[in-house]
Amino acid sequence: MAISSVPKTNAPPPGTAGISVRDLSVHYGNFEALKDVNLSIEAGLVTALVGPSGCGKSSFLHSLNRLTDLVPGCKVKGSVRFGNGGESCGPGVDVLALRRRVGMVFQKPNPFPQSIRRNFEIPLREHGVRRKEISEVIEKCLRDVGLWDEVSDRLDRSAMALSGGQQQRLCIARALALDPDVILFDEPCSALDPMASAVVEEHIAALRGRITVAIVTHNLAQARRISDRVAVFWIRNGSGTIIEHGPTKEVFSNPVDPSSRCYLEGGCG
């Protein structure tokens, strides 16, 4: 299925979660990486986060499922809400449950250095999935990313023997295994060759209508191809912020902010 054939829709499916971010700031010690970021990520759609390096895109993404908790000295202020759920920032949040609901795929493929099967068994058992259900989940998720026919006869072999593109699809399948409402992608194709990137893009685009997707990318052509909406990050007064956001076609064809226009037209950044 070509990426262009995946329909774009503004109708979010039932059961998926949109994300509402209000006045979000991220500090690393005395450095303010993000200041007062506001963004609504619509349910069931693909939202691309673009902008030059160092403007806080990854910090924003990591704050959504509290990966920032793992960084010494990092402090996050503001509000992040998923769908009709409660506040995910602040104390008292079940972070394990949050990360089951909000999956993550990183820039560099990071399969566990164990068998393909164990890459699923470890997170599924950690989140209480019963043993007898695991095989069914593995097959379904590998089929979802087009890997089943490629690896079904070697599930007990090391995931590290897979190609880079296969490893990244495995990581997407592993994220899908926990049945998340949201998947966050942090430059998922930057370490892949163009052919492998196209396959991964196709499977990200195919999540539209099923799962809410936010993807950080420096590839503006990729953002145009697969996203429904786009947010442009920039540095203002020494901190990252969002200077423009909206429907992808509209933002790319008629950017309002001068810095956004310069960046999207390839003149700066």
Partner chain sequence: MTSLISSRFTTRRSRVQDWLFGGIGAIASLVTLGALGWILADLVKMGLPHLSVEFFTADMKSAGREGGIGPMIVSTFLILVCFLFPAIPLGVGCAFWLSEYVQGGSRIARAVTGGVDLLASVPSIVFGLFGMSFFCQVLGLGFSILSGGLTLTCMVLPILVRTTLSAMTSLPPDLRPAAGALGLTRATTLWQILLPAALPGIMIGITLGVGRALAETAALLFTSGYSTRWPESIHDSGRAISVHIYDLAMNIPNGGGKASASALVLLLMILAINLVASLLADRCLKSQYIS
Contents of the next structure:
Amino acid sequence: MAISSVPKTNAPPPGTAGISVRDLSVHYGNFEALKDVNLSIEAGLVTALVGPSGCGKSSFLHSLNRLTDLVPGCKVKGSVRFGNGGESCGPGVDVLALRRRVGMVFQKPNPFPQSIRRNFEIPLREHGVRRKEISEVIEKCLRDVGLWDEVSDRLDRSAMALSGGQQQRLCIARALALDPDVILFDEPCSALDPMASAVVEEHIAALRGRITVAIVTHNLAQARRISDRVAVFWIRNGSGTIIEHGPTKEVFSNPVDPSSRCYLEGGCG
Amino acid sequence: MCRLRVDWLVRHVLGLLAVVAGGLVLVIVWYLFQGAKPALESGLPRRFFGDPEWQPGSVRDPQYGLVPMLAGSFLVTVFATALATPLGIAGAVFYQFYVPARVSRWNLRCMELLAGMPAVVLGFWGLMVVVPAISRLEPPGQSLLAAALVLALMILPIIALTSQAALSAVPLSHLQAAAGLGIGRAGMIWNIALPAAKGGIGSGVLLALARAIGETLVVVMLCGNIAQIPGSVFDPIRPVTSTIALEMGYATASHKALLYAGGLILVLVIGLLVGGLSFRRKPNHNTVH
Amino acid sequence: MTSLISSRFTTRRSRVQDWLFGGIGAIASLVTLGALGWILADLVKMGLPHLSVEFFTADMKSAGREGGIGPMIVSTFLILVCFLFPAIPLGVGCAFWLSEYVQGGSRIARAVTGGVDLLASVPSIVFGLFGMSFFCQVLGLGFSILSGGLTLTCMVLPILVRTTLSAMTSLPPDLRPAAGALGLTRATTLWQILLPAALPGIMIGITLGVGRALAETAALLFTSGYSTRWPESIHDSGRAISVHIYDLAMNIPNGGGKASASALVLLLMILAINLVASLLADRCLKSQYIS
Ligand SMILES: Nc1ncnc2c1ncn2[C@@H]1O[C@H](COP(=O)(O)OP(=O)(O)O)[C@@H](O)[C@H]1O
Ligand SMILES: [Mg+2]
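Please give the other form, namely the form predicted together with its partner chain, since only the form predicted on its own has been shown so far.
Once more the chain from above appears, this time first in line as the rest of the complex follows.
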């Protein structure tokens, strides 16, 4: 498994932004799914979010790009800042612009049931990209995920005819097309077979240095392979929270929290 | 922020459309009520049940007896439903449990065809075929029996289709359990499948009943249209719907108000039937009819 | 299922019961299908001799005993246009709002769906009564194709709302977050992503609605009128095919032959509409398999 060896940078590369999350909590109705989450996601690095199911990792990602707004009865409190920008949690934020800066790739590949080209055109036109430039963007982004050679001759056919792995790479390319600073991945490989999963993983790893990446994964080996930082989620007092975070090597080799030690060593969770 | 303005506009335009669509029924009921008001105010309601006859157009001695019409509606509806229910359920059982799915699918097509048959075509056929046949037995032929027979044919597919849907929704595991106990096919149908599908079949029958009360064309063409309480099934009748259809073209003043009152009664009775049905059904189990 | 429930090992009593149930069912089915076949055979036997090209294009003669139904076909078509024009935005828009802009369980959503369901239970003669006095008299549209179309709009609206709504709720649920994550507005999501995906389902609703409208007579008797002239505009009165059948059957002695022919035409139109609907339904199923 070849991982592109981008040097770990100290200064954030231009065009990316770190995320700083303070005292974040997420409620679904009366149920507190996340509580007291504090985390700095560093610019240009890959941060893996791990932990057992149901401890609020998806909720965390969704509160970063405000997809929680789409869930009736969901309340998010706390502070989220991208780079040097202002507060992006709370009212009065241009949510659509925020979502353009913060892309997301979901567990199940979710291309729109239209042609491959339309999958790019709809969001690009929405964000004011001119028609002439669109083909160029499509080619560049599809090349970025290694899909161009596979689909360049059938851009006008349905995206639903692609294989699962291809669909997922299409979704990554579609997120890249909006030129985001950050991409959030929510278990992007868990619906794919091992071969497709390896290809997708490779392309995520290749984003390191260009874009800030936060990736939820249940595959600890994958987290170890591609991430620079890792944060472990756990349920405490009925709500999810981060029990440990730091550089991947340190956390994996010497976890401090007993629950996370147990989890990372594969004993429980 | 032009996009957001478009978004706002779309939301409100759609909301307006939805309110119009949802409120339409209120407009109609309110309208009927307004139209029926003169009839409700002028002391007529007492005469609805007191007057022996229906002669609202008569200048010298108008008669406002609604009872014959309500009786006509009631009788033809109940008669037709009573005819259609056993046929519909027996057919559904037959195609669900006795016939291979391939054949059963063709029956489904036929039932859909019958369900989509325009009422006026059924009424016309009844006039050409059923009425002469009955008049050979006992004139005049246009009668409670003729209307009920054709009406039964019209609502039968509703009962058959909903019953078969309810029977096919009975979990296979229940039937397997019965088969595993050595219970025969008939016993399984009688003791397991029909009780489990009772709710769905009942809804189908009530729906058919509601449809029959409101049906106009078949009835107006076949029932003979004489406002009386029939002495036998061979006598003509005149249900509420056909009264409206026949008289709305020329009715004026309090006569017209009476027709609105008749319409209001129909809407309320059917609304109660169907409303009660959807109340009984599980909330998120809405089907298209 | 049939193979699973073999009656080989049942006792004699249950075998008798089995035969009894099967026999009753077979008789019930024979009666029903026999009646259907009888109706169709009669219509074909009486109507087919009258069918010709002229029947579709010619004027009516001798109160309907002779000639064709050309004007009625045109009127029917115009009534359908007048019915669809307001019905589609109203029905589809209502369903869109219910599925995308309000929560299913909220009070306003329940009120609107309840209203639409109640509307579905109103009998067609009541729509006729309402249409005659509201559209024809209060709005001053007179006995016209437009009045008839608007009356049908009220009547068929629930079908459109219900089918569109079920098409929307059966869309893959992850389309909405996918669109949201790309920063699309709800309006864009609706028009560019959800509408194209739900279109076959919506078309099914529209074809079903057209079938229902074609079959309707009671709501049209006193709204679109009886005129047998060629309609020149939607403000003219025009007789629908179904009303024509009614008139021939009830008021014209010896009108049976032409009435059967008209009924046959109407039936064929409805069959064609149903065929379109089931083809669309097949396509819906197929596209669901792909995704
Ligand atoms: N839309 C929702 N409504 C109510 N509860 C939810 C919703 N989404 C998630 N939850 C609850 O929030 C908790 C965290 O869920 P999630 O963020 O999906 O966890 P993870 O992604 O770590 O498996 C779970 O207990 C889940 O049941
Ligand atoms: Mg998750």
